[in-house]
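Taking the form predicted on its own, here's one chain by itself in structure tokens.
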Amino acid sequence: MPELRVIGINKRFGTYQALSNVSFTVAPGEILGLIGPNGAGKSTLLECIAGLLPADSGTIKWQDRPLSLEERKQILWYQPDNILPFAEQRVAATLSFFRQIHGVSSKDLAQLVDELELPPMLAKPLKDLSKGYRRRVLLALALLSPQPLLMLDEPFDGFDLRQSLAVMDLLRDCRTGRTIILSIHQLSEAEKICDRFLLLDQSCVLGIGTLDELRKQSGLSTREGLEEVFLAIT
């Protein structure tokens, strides 16, 4: 049975069409890639299944039964792109607030915070750090959440490769007992860390499936790359 399964949503502002009836199932335990260019409607699409935007139709269901709004705040944790949560505050205080509303052990966050690199930074205010560092701690927000469902947008955006291949092995780490949505422009990284992937462009879900799958899809060889897969497919 599906974790996660999303049926119909659409979404319009004004003239303008987002999501064009977008239907797609998550595995429990899965990393699905949400792929498209800028304005493809990933972040839409997020934005709805938490709930955030409001769908012109469609249905969110969790292990087979409709998500009412309230329950998906205890289904989904959703990491938006770019956002500053207590941006005055010290990276210490911020951590340890999270980590006590949600019951996490003192050992489990500083085994967190060492894993991501973030000792140097736990004196600072959020606002003052570059922006891999700010990745670094909403990646870390998350991940002292409870919530079954992780649907990260962007997660990897300021990241050298040393850093996004660290934090790859970190997610699939965690992902024990946890469903992870990771919306992705960077084609390279998502293919090395995704089970599958959802290509969404023009409000349109244009394939789903593992990378072999979808090689399948667009008469490519084994060879080819999702970069390769995607253009073909788009």
Second form
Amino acid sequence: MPELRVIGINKRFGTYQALSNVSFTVAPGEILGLIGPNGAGKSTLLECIAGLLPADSGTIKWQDRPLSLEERKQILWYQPDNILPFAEQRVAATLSFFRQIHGVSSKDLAQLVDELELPPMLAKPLKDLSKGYRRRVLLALALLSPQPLLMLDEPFDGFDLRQSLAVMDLLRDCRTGRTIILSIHQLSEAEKICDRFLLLDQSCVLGIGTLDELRKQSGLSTREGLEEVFLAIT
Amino acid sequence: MPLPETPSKKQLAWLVLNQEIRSLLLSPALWIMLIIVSLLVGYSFIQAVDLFSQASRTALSFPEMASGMNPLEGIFVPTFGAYYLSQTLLLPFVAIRLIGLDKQSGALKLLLQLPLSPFALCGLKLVAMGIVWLASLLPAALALIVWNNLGGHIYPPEIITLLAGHGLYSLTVICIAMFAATISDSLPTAAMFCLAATLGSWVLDFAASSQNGLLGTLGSLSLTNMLRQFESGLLSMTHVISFFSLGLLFFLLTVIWLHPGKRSLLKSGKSLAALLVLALVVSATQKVPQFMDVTENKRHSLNPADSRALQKLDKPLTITIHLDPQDSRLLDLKHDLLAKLARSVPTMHVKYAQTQSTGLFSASEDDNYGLIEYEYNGHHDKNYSNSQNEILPIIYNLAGLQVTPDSVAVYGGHPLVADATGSRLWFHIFLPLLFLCGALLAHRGKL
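Output the form predicted together with the partner chain next; the form predicted on its own has already been displayed.
Following is the full complex, with the preceding chain placed first.
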């Protein structure tokens, strides 16, 4: 039985159709990558699932049960892209706030902070950090959340290759008992970490499946990567 | 990572409240406001004591003038006038950050995912702002202490009422600011929206101050006019509930419009429902007006025997006034007697005859100009006087009543010649320095 089932999501901003009949499922413990160019509707889709944007139509089900806005708070945590929460506060204070909110122990937070190489930044306000460190703090906030479904918008943006690989390891570690949806526009990173892919372009789902399934769908050989598959399908 | 134990609702609320207070303490606008309030309150207080002392010198020589010397009007209303300025012009910039900054930084998207309702979230933000508002009362507390040390008289019910008025005024401004931030895309737009509301209310009150009709009614609903009731020491249940309802309305609108995940149609419907319910509550309170004169000398009340007698009038009392709305005699009549009568007589109609004066020293073309007619139970009488001592007997005569006034203690006033310039150091140096230190400590994460 799929963990999350998204059925027929439509979203329009005025005359612009941002999402057109988007449906997909995510299995328990799976990492699903939302793949698509900028403006494809990835963030809009995540916000609709999180309940931070009202979808014009469609249903979100968790374990085959429709999810109300209130229930979504228990089931999922969505980490938006390009945010700078409590930017004037010290990183330590913000992390401590979310640690306590989510009931995480100080020891676990300290471990996470170490893994993300954040200790030198703890005394600084978030606004004073570089883009890479801001990303790490946001990732820490997301990983502190206990919800079984984690949705991250562009988690690798701003990281170099080594950092991206380290973050992938962290995400793999935390996937035990959790389902993850990642919105990614860097296909090389997506290929390394995601179990399945949902290809989104111009508000529509163009394909969904594992890399092999998508290769078959696009008629490409097994040697071709996600980039070639994406280009072939779009 | 082991599965964590999530905090209870109470613990969650406490954590969010702390976070909101921390955010506010890091706001330069807050500390700038506190420093300005300190300077303004100090200036107003010292000026008020100076003027009160000058008037008191005369009153001490002529004791019959002393009854006019009450500290509420002479000292505390002008001192708290500094708060009116800061609440109108500065407080919106602090309150807007409560939601505006969270929206701008994206923190709101995280906060809305916490197991807290928008109502609870907005409530906690309001509580955080309330705590900050209490801190802003420090200069006022200092003024009270200095006044007390100078030997000045303090009548607590008057001070509490004045504080309650400023509290409600601040609450309304904060809620307007929160709503403005909720529906605006940027902080400057929200600031403009909020200032338009507070300054618009100020202008409306100014423009409608001596007008009857629609403009007069609108003026009576302005925030400034609502605050004035508390400054005068006369508490009207209708005004208190209207004032509170206005703040509550903007708070509810903030709650309704805060969550971006709900449809605009649903939000509009809920907003309309909130507006209607509160309008019904306010109109219901107008049907059963209740007043409380909290002044020490009961200057808004008639003699208790007069009040009891007038409350027994079971037929409508109609008063027809042949005076121009701008005529000072009418203003005196309204203030000195009509308002008191309206609070005592169960059914009273006041009519304004079509008339006009031709100038300050010119004779009126209308022979009836200045006349006041009284009608009760089919009996008529008229008089040109606007004095309570002449009008009340006319009404009693029409109603066939004999009234002997109760003996009440004569209010002797509280004249005081004092010099508060010594407190200048506190208001202009020590308090601003204290707030500056607070700002620095907050910036270093030590507050």
